[in-house]
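Only one chain is given next, in structure tokens, and it is the form predicted alone.
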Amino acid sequence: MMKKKLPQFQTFLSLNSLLTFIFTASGIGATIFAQSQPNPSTKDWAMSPGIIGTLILILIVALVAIMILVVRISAYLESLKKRSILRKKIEFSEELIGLDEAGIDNILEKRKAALNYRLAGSELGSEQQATDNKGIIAKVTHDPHNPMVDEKKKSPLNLETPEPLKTLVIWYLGAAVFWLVFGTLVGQYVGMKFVWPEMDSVSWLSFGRLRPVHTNTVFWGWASMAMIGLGYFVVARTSNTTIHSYKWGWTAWVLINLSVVVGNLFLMNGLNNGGGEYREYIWPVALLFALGLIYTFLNFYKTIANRCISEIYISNWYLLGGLIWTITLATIGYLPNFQNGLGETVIQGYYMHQGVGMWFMTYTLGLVYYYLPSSLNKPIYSYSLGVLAFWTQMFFYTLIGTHHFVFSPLPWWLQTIAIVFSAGMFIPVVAGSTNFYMTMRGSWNEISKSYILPFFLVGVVFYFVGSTQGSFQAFRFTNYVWHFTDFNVAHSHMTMYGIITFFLWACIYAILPKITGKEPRQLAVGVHFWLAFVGLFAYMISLMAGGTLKGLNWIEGDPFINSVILMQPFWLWRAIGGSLMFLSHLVFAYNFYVMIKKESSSTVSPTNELQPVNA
């Protein structure tokens, strides 16, 4: 007689039941395999460490925004001052025209006397007390390490980039920009449905179909395409060699774009993978994306293997690590024998959080380890901190997905492990943030010169704030209040938008002008920055506040419709913030066009110097 093979999750339950019996017999089973305490009280919810910590983190973001704004305003006022001085010089020159020869001679004699003035040598250093009768000294320092000159200026020359690599990078970024605008247009429409739910009655424009179109498009279309395009430049540059196969790069470009096009058409027509968030694409579509990643990984790996230098730069650790983990993740997330009962819930938490942490976060951090120091013309602060952050990220991130299902039917010990590993994420986050902050130290004057450093700075701040807040949110009390509320939407935008998207924008603005020779107006980049930042802040704060009130409303046992009415003003601010963010994407798309557009042959400059657009 043949034995019937148990599904994998039934086998897991059988083993779980056996272990439960053993531990119960020893008197400790209840504390490990079951919820050992009642749901927490919300009497003093405002004093919870997770709530207080989140408020402090939000304050940090606000302070950084104020700092950037103050620096930019100061720079603008300084420019107005310089214009005033220049205007006075012009007025003086015009005044000279009207003077007679005696008046001009008198002025020239005074100028000549001023030019003949020489220091005696004892003004700045002698046994006598220093004096400054002429008002020459602007600053006095006793720091022996004080630099005597400014940092090296950025090179105005184009980077010597092979034409096939330049073309490949631009096409990846171009596809990414298209998917950003399309994906967030869908998101904008979906956000407006919260304010005007009766906007339409067309089935393929319903919230249930459009929401996964929005998330999958910005995940696999915008972010993934931009990451891979920027990664091609990093791999070639840090390996001091050419890309192994441009054909593989174009094949991956076609496969990934095809997966987004076909996947979205299926989603809008109601054909999806079920309730798995961020894996709504059916498996044949997901296979196209996975094949694109496999081609990319092999191309990166062989390029790095053929490098012309002995060391493997830290960026390549993150890039290859992110690709390996994501290929593994896609395989596990779509294996059919994992899609049964609560086992599917465990896999969903694993897939959803690994997609964010091991693909987007890991890979993008690898980009920052190259583009941040290169844009500042200085080395990364600490290679060791980068390695520490890499391995602790690999270790802790793998088991935190179940913190999305605290107080669920999943084993209590599994929930506890997820919470403990979420707290362990403080290590890679602090190590990585410190590395980036210390790299930027001494270069804060760059904030007043361009918006590249502000984009990086906001990304680093949100990397620390968003990741730390996620660890706070994993605690049982805050999870109890915020789970299934709009607060999670705010958190996901804080990370995927505040970290990943701001980092990608910083990298694009840092590298495209250097390989195309064209840069956008700083005013246009500034409009993009402030629309995106202010929009995100309004979006985030409104949903955090509303989500907290909604969670407390549910705990009190009020009717569900009351929480819907409660959220109306917060959803309005969500729509306002989302509108500002979408407008910023249109400005970014225009800036991207300015950076890549080809000049006519009669207007091309013969030099390699950066030519400001419409200067």
Given for the second form:
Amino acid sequence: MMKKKLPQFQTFLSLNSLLTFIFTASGIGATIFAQSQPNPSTKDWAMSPGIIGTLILILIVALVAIMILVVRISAYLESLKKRSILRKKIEFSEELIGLDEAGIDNILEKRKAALNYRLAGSELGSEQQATDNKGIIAKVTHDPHNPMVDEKKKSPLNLETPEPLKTLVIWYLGAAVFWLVFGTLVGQYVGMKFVWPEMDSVSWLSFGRLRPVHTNTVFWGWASMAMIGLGYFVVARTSNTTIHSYKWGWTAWVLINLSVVVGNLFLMNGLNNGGGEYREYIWPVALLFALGLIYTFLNFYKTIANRCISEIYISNWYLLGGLIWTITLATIGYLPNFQNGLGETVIQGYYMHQGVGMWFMTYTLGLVYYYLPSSLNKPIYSYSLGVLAFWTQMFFYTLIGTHHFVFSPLPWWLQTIAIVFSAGMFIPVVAGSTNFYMTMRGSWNEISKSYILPFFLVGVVFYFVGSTQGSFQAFRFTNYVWHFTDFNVAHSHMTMYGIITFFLWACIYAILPKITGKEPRQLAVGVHFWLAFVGLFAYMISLMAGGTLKGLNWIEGDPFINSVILMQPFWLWRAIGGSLMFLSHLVFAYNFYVMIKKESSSTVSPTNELQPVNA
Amino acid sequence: MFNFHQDHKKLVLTSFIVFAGLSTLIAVMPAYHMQETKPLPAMQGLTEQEKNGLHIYVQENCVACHTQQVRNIEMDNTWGERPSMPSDYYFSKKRLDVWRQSPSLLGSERTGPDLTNIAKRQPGKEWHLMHFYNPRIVVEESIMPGYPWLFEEKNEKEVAETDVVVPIPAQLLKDQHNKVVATQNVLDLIAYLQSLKQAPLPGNGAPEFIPSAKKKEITTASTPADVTVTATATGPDGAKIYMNTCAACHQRDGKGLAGAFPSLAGSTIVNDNNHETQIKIILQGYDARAEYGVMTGFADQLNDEEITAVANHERTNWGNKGSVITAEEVKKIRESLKKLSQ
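Instead of the form predicted alone shown above, give the structure for the form predicted in complex with the partner chain, please.
Time for the whole complex; same chain goes first.
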């Protein structure tokens, strides 16, 4: 079976055939029409718009990665070139020294006439020592720390941040970092179980129980804590005021951490809410989390109400919207009145989709609307596009939950609405990513000079790619091939990791040095970035390829166990990608530690560094 | 009027009301509507034992890898005779208790097989017991976790008469003198699995699968000659049916498992030139030998052509050299059995 399919797959992957697909008559228009027929032939599976679209999108990511790499390499080559010119000059002067006296005399004679004319020697300057009276030069060196890559810009001077706000943000981020390391350790372990199912036989560590521990920890522990922490800074800063109540901030911190700790213990002990994804915590635990959100919402709302400027900055729209929507969502998700029978399934589709869309996506976009322009030191490209994206996000995202249950016994009309509005998601996604792209435009050279921007760039690219790919995946044909396969897992990592996590890292690296005054080691940030990025790519591609083959295998009607055997190499590659991602989190945790540790000598102090350099 | 840029109250209130309204329309109301579903007449509620089994199913989060939905597309025909309907979930998807809601049985990942019809596909308790203890005893390539905590390891002398002893290969045990005994929990879990089969629909009102494109080509073929050609070309594939229905117990290599499922390779019944016994066993099942698990019949699941294909697959593989049987023979024996039971 595998032998039969693989060559087909390889041909299909080749760029050539891809281009042919794009230019064939069956363009997007024709193929969108085609997916209204619910019984496609699998012979032409590679021609399906969803699959072609996804491939093109992945290609975009690969191109961006190559672009970043090329920028970096060209900067390095440039420095090599300069060095070789210098070397040639030195060689030349050594050659001169090596000449015999007669030769020198000869040359000097020739030049004598030319050299007769002399300047006074003070036309272009004076004999005074160079001084930097205004403190413009921060550092002069002929001996960089790391000759391999461009030295990155230092973070500008500290932002004045009230001490309690600083502490609050650091503690939120600290908890988030802990949950990231713990949650992905669990994820890595669970991923390895696909390759070695007999790693342990302890009930608390079995696959079924640990899988939700991984997802819930990274959702409610890592991402949510980091988001709220970063949000506190945005709300105070853009409202030009102080936080309404630090106490509420701390209460929410305790509540949310408590819910993750207790919830995970329950899950490992076998107490879960019924297995619906992302609402595995039973209601008392979820209530702790919801209370945390309510405290946060009220705190943000009151702070924004007290703002010292008339306009509400666009970030705050997203933060307040994300919070109020998620509180509503959690309430609907856990109310028992309409959840028997397939009522639960309708709510499950709605809940798991909105959990991602209304909470993580909406809120994180709000953070990006502040942290991206502020790290580029320029305004956001278009305020109105941000507003358009906000309302369309609310409208389209809300309606598409059932696309997780295409072909299920749920009403056909519900499935159709979900598919149609999934395509509608192009509007907020294009609006958002255009806005970020246009903001970054003209500052591309900053990428090689900043350790923050590559994270933003990857986030923006994945925002477009991951979301658009998700829309494609909702189509009926792509559901034939991909639904129930490992492709879903690839998609969720593309979005929750590629978009959310990369954006959060960008924001953390952007803000922490400014409020603590301590920067991470640039090499370590680079290692973090590349390990995470390469790891994610390996993870994604292996599960996407494997998931596609698995789906085709099912359509073919092969015995089920063959699809398990077929996946083995892909699961191994997934585990390898996952390991790289996990390693990058350890590096990130170290960087975090460097940024917050109390006594440090890495602070930028202009007086120490400004020493005359004798060239 | 709608100055959202400056009026935080209006901004928050509007986004809340619109979102809550949309949510009601797209989620809450359809959910209420789905609750009005009634069970099919042939369906029965879960017994106490099956209910406890469902609780274990949720506790171990089987939902993470196993779906329970036959989608209305032909590729899902493997998992059930008809697409799943809202009524199918009437008894199983009810609130579990004060703490836990209705279980998410439909699932979103099919890392393992769909379980909608598992009671029909795998009726044997012995198979399930071994499989739960360690799936790789019966399915070598399986990546499902074992659940040894649903079993007890007891010294031979302590085994009571009422205990259900599982024939686990000795090398998997801590102590050679120990026996593995099933706990009530795993027995309940198996009882739950054995309740999972699609209830028949009254009358002919069964919803149909959206056919695959392949089938459609056959029906639209212009000349009768074409039809016969395609029909023979797509005749039942014995190897495939064997893998789907038989290999779980008798194994891929036909060698079975000592102490649980008999070997087909070299079996006198399979190699016998009198085909009757083999056909009868496939149709009716078999429980004549105490040292092996009970086999159920496949008369309802496989048609004559499929039984012929699978029987011939057994007769011509793994060194077997039995004579080939025809669908006519199967038909004859099926009819005589029918008469007998009347």
